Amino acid sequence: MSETATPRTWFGHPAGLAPLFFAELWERFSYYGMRALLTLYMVAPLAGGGLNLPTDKAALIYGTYTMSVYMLSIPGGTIADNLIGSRMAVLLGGIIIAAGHFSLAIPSSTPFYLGLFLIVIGTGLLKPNISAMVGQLYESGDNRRDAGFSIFYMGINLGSFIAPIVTGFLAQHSAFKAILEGWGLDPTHSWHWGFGAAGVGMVLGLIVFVVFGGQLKEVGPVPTRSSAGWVKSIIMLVGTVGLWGIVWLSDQQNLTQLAGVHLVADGNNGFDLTWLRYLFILAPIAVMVWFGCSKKAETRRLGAIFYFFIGALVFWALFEQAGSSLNLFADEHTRTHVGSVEVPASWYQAANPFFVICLAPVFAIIWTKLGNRQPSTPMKFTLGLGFLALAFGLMVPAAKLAVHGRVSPLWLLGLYLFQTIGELCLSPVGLSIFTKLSPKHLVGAMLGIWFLGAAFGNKFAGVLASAFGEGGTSNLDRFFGQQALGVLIIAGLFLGLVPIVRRWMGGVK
């Protein structure tokens, strides 16, 4: 008599989700704890062991950064699909992700714009194709995928909520600084503790991924190889790779010389090219408006998908402000103790997964509660803008109470709960809408799309933070106000569009 073995499971769902999670939270271990400190580490000056960079430029560098690694998702993915299988892509990003941290732990600037390039080659192998690996777990009809993909979610954030606090103790504090010199070891060095820290935190996932992945050798295999396969893949890649350089144009504002011809304009011997983001907001608004008026329903949903596009990109370009800009405030005018608690500045970088952690159960209650009364996906959207306007908002008065000294943390954490909210009104939503709204033959190229409006959104809130200081302290608050009046009046946009948006969705909610 035979017996049928009884699928291990964890927690109710396939056993493969648990290396999942615990490689993607040790994953989001190294980036954030990682990202926590990158801008602070570039404009910190040359006596405290940073790069004595401009805020401007440390910001273009740190949007452009941010960036690259949604962008080098798109080829990623594609690659992964074609060529290697999302399994091995996972490993292979993974080692590069490491091998990208250790160079960071370097002192020196060559190791540091070397450790930032290999962290985006690898985070573009990995990202995608972890999530894929999740979604592969469950048959087709499987009512355990959305808790699956939740439980991931909380991976996510945990790792998010831990890596600014270790990482942030060991670049930032004083008291792993003097533990560093009873070693007798520079202390200015701390920071690349912090960044090693990081390292250590991905290999912990690689382990993870290894030891423990015996659930997953069925999961994202190698494809088999076809010319038609390579052929996508390196199209794919150029054409990002294109994308990419075009966008570097747009921060030249005095471009002297390139491909080895020498350029003259303007009397300044250069031409200014930063003219070329506004094409970035422009072009999606006429491919909106185009497919919105189109006859045909389904092109007209077409316009539907950049209307969240447009949605998506302003919301991460204030609300990706949390690794520059915020962190900034944080660093330069933000109390540094809570009683007889040091609080470096980095720790602030985890009050937003721990929002997500203590708030996404609450918008899951709420919105299964509220069942077919829900906001309409457009309306989500709508209202993830107008918290971050009201976030943005709160930093105005934080400013100028900053002009006579430093302020109370309660002001970057209220910012940062309004953000959170805002944040669980648009991106749970955003993917999902994306994959209902796509012709069938399109789904992928338009989740590429979606990847884009993150993209852009990070190499915007890199421009946008490029500003902060301009004028001294007593600017910050027009800084802050600009950009709340703006994303605010894009929000009243948004809000007059929703029934005509939803009319190009034809039903689909």
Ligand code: PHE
Given for the second form:
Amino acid sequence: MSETATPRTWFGHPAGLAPLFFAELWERFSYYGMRALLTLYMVAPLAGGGLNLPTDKAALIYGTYTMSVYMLSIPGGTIADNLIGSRMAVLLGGIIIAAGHFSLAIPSSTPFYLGLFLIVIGTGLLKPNISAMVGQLYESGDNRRDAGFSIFYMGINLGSFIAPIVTGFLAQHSAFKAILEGWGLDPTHSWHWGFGAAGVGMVLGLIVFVVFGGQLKEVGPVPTRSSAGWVKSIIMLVGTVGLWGIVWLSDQQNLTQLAGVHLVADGNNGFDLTWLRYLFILAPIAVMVWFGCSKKAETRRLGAIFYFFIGALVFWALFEQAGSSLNLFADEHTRTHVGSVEVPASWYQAANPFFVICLAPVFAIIWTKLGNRQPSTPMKFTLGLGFLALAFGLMVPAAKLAVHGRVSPLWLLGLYLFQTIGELCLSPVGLSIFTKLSPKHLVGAMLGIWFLGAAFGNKFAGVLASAFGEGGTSNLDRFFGQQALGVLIIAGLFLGLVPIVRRWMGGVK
Ligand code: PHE
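With the form predicted alone done, generate the form predicted together with this ligand in the same format.
Let's see the whole complex now, leading with the same chain.
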């Protein structure tokens, strides 16, 4: 191609969007495909091929795992920016993720934990950097950028939609178990076929990325390495491991020894460190108030960022129970058949991405139609939280009915519909408001904070879900009701703060 030839495009966008779209589609396929099974596999009895863990323990492991995936995005981004470049980070991350899923395909507990560890590291390298590359496809001021991100978001949800249907069929459906038996294989190992399918998905993503990576041209190159870059990366890594350590401590109800050192004499009670959990919410509130009260306009904007951080954290804390408590509700309390079609619990995980694919264009039209009259970003966050309260509120009557037997799948579908409306109010605008409110030199760090909000939210989702099933089915209405009420109150507080936060934002929309 000559220098003057018009650059190749993909649906009117830079051709490099295509490999990023498909690589992320398959990466999300692997992530959500595996996640749909994780909790169900952990609590399944040994005779059913599972790990037979109690619900509370499974929910905590699940929360720590999904938290770690997003927390590792912070060093993942820094390492790419300073040492290896985004393109290499995505490639390396993808290989590590695939290895992780294949490790989960081995039916034994050591490869299980090794697999989770590898997926965490790999996703930390891949997820933030693939999104950063989407941004880099466009010159600054190119007005196709937002549309580019919307297309990319479709890729994410397309992968997330197909995934649970495929992995759920392999792991849970009686038809596939019968096939395994026909082959003379153990049908209780079906879980690992699901995990293996997730690995195959990631390999497909890698193939696309390598074969069509040429379209990316100079996007995501290897940076010139400097000692400052090494220092930065190491600090980020050590900081993240330290933060992870604090979160681990916050799960300890009875800590008697640390790294082999006895902390208390035999027979004495250990330390209960679960109070540390409150710090994860109180610290950002303190930072928000501190920054918000500053005299400098730029610092007040950071105050607004922390308002959005807290909103996102609370939102994900309920939303991300999809793979844990809500998945268990599907498994234990929802009808297993629609007509004559068997519906495994994991298939409900396809509902949210399905609704996103249907509704994202509707939202785009509504926001464009409203133009300047559309709600402000803090108002959209408040709406997001409001819809979440509605979603969990809907589960109160469902839980009451569940006492008498399995309930209609429509309850969960209704919940996921409201949750998705909430997600579309909050998640896409969140990412962009973080970049807009941040001082130029801090944009990377602020995106890290956005992922950290998701990380802590996922962790809280695990903590909240660990109470699922406590006190039996008759207590489930309280489980959902208390969370709905809690988030409704928070939405009220957020509403009250809207005018103040708009002032902090100082004209940024
Ligand atoms: N569905 C989104 C995704 O997988 C959820 C998400 C939002 C994850 C924000 C991280 C941060 O990309």
